[in-house]
Amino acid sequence: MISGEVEASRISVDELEDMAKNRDVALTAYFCRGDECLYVWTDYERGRTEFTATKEFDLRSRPLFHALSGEMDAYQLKCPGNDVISLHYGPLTTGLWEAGAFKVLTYGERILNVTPDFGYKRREVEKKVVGRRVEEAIFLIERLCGTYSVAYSNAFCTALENGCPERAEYIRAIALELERLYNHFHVIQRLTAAASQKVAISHFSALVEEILRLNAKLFHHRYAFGLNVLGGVRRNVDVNIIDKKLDAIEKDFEELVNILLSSRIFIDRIHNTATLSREDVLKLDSIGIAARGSGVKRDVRTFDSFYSNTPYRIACERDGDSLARTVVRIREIRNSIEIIRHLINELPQTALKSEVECNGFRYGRVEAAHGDVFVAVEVKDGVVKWIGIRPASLVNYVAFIHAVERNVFTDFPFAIESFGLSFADSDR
């Protein structure tokens, strides 16, 4: 849970181009604000976030810029000949888990190019938030993508706070790690479904349901809606409920993983599928699981002082394929269980909420299950004057586009599921 004041350096177009050439610094976000363009950069090695501003300018030297500026068609190849077939897959069809579509170019069995077609989930959350009091804004922010509600509400709240009571911070972290667990379980369940592993599908679905039921008992909502409020959390938690459930969930998970990783059929489908190299990650500014599966340590928890006092360990693999991303998820599930156990054993006895004066231009970012979510918000007298949101899925769709090229059609579900992407998260 990282936050701070937005202090943008005004730079020239030439200085911006020079900055864009440095692949060690990731392009994190791009927003239009008034008559200026706001660029956000992250040095993941040093844990630094930097803002730069210019007059209107298109930073096309960084491939991610197209996605951040809403130009997804820029990734679509033009048909190179009459033997190329152009398909529109979706928005409602077998294999797609939500309303969204893909534009596909193919010679037949092999994929030449895939571009996500957004717009079917567009709700214009940012526009609807502007002009509302922050208390109302949280209600919309946490519904931007329900499966990441804790991450988004955390990012929004921490952006406007200068800290909150320790107990509230621990409860927020517990909720965030539970959210990470059910999202990782869900991704593995989707991968097993793509491989027709019927028993594994049922068992991983059951693990997802166990976490959601645990959420309902702890936070009075399956997706923890309403938990985070400005200055802390709305309600206390019964840690005894968590402790008992975690033991059973961990036992079932380990048994399932042993069975799954011993299945040659399953491993063959995800090994060497949709490979993303380390160089690809740096070029495409990939984040989260996509980056860590290719050996690039991008996780904002590494420079969060709160997590430095927990058993958190960054999980990385080097092969960059769907198998590597799956192994990262498995390692993170184990680590999240460790973190939650530590948090419930060390839960401080403090207040749940403190008063907050809402003024200024600030940012917040949180490592969600699929990558870090970023929120920049300007508030005056408790009313949102401007807000910019950068979802993790939007960034990693660019990585998916690159990784899935030259794979065959039967590999498509294993590729897309391994990235854990969401149309609703990207469309907002």
Contents of the next structure:
Amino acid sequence: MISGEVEASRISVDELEDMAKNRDVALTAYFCRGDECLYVWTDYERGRTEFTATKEFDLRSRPLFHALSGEMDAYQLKCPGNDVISLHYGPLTTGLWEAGAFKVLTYGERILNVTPDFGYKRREVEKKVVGRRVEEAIFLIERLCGTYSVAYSNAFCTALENGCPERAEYIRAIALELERLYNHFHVIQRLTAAASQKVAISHFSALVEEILRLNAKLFHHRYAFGLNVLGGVRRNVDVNIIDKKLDAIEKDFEELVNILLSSRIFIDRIHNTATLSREDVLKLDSIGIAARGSGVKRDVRTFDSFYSNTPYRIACERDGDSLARTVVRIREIRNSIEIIRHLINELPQTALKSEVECNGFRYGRVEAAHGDVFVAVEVKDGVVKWIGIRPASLVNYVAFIHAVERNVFTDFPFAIESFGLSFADSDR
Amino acid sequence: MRWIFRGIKKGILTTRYPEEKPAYDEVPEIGLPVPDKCADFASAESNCPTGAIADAVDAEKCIFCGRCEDFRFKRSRTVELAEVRKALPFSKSIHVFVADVGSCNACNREVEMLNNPFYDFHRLGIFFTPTPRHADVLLVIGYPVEKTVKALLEAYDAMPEPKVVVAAGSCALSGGIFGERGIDRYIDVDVRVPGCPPPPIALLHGLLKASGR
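For the form predicted together with its partner chain instead of the form predicted on its own, what are the coordinates?
Shown next: the complete complex, the earlier chain at its head.
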């Protein structure tokens, strides 16, 4: 839950080059705003978000740039040879569960190159948000990707607020961590589904359902739509419900993970699958789970002052394969449960909502389950003038494209699920 | 072996629906907003983001955002609102092809959740099929994006007769928050399941209705 003024953090290209000389600076976003090109850079170590507005900076060394500017074809292999078979997988397949497609190049067994083909879910959220009142814009932004709705609405709201009542901030964090929990459970469920571990699928999807039901009771919506409003939250929470449920979920989860990780068959499938090295992460500017699975500590929560008062610890693994990413998720699940416990114990008694005067050009960022989401928004008198959203899936698709190369076909589901990517998210 | 013991220890989670009404745990107050006695209709109407509130609440337009709760509306616990125009002539077992035409992923997740032990739709003879050639029911979710609607129509043509179309979620029914057009501009919808997203009980209800149960 980081926010700030865009104008206040503008730097020149020289300053940026100075910064990049001895530190790791990641390209976070790129937007076209009128005739201006806006680049967003993040120094995850020091927790600084900087903006530059120039075309001259050498971007050829940044492969992520093509994805951010919407040219996914740039990642396609050019002239792959005569024996190559090209496939188009999608858009209506039960395998993907979403309207999305992949362009696949292969010799038959090994995957040469995979590029996601976007456009099948383009609802043009950003275009539709412009001109709306902020209160209504939140509903659209929540539905950019329903399963990460809390993260998006949270990023949008914190961008516009100058702090909100403490209790509201706590409730938002609880909702965010619950969202992280069910998404992580869901990813593990999908991985077990890919390995055909039928019993494990049922157990883990039961855990997802438990959290969704908890959400329904707390927020009157299974995905917590409508919880975040400008200046605070819409609903109070009943702490007792969470407390009881959380104990049961934690106990279940620990037992399940114990059995799952002792299953050689399952581990064999995700071990050394879709490996992403530390250098790849730095080159491709990957974020979230993809980065943390490869030993790069990129997490917005590390420099969030709110999380410094909670038992939050960064989870990091070195191997960079699907197993490492799964282990990161498992550790984050444990940590999230700990954080929620802490938050409900310390829940302060303040108002739920405060008045906010919306004006200016500001940004907000929040760590969702799969990576950090970035929202920059310009508001005048409560009406959105311009908005730029950088979804986390879009960035990590580039990492996925790189990681899945040279893997065999049967590893494809393990590769994609371990990143936790969503078409709705990147194909907005 | 450990999995088996674990399963026995866990016991039966599956809902008694449709033999019994859904329990509170399955459907807390997540249904359609219902006006209180002293509800402020005028303010709720002007604040509704999709124009679902006029004289009554339009289930197909409602996106279940909870904004009208500020104006003394309460959320009901009934989610079985599906409207049926045509059902399949057989009722024992149906195969469902899921077609996402531009959803926000929440509907997809809810459809996927039908598979979990809490709902276990296999016990009612409902199955997903990866190909429209085997399908009796076309379950459409999401806001219709032109590029995907083409694929949807192709899938519909590939389905054998008799077939029904189930549209689920406010985006598929009315465009929801994304726009004015629903899926019925392109295809005749036989069963309409409101919700944003429709919870699994509502989807189950809709699919049972589609098979004439």
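These numbers come from a predicted model, not from an experiment. Residue numbers count along the first chain shown, from 1. Only the largest set of C-alpha atoms that superpose within 1.5 Å between the two forms is called the rigid core.
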Post core alignment: residue 18 C-alpha displaced by 2 Å or more between the two forms: yes
On a core-based superposition, does residue 410 travel 2 Å or more at its Cα between the two forms? no
The CA shift of residue 9 between the two forms, rigid core aligned, in angstrom, is 7.6
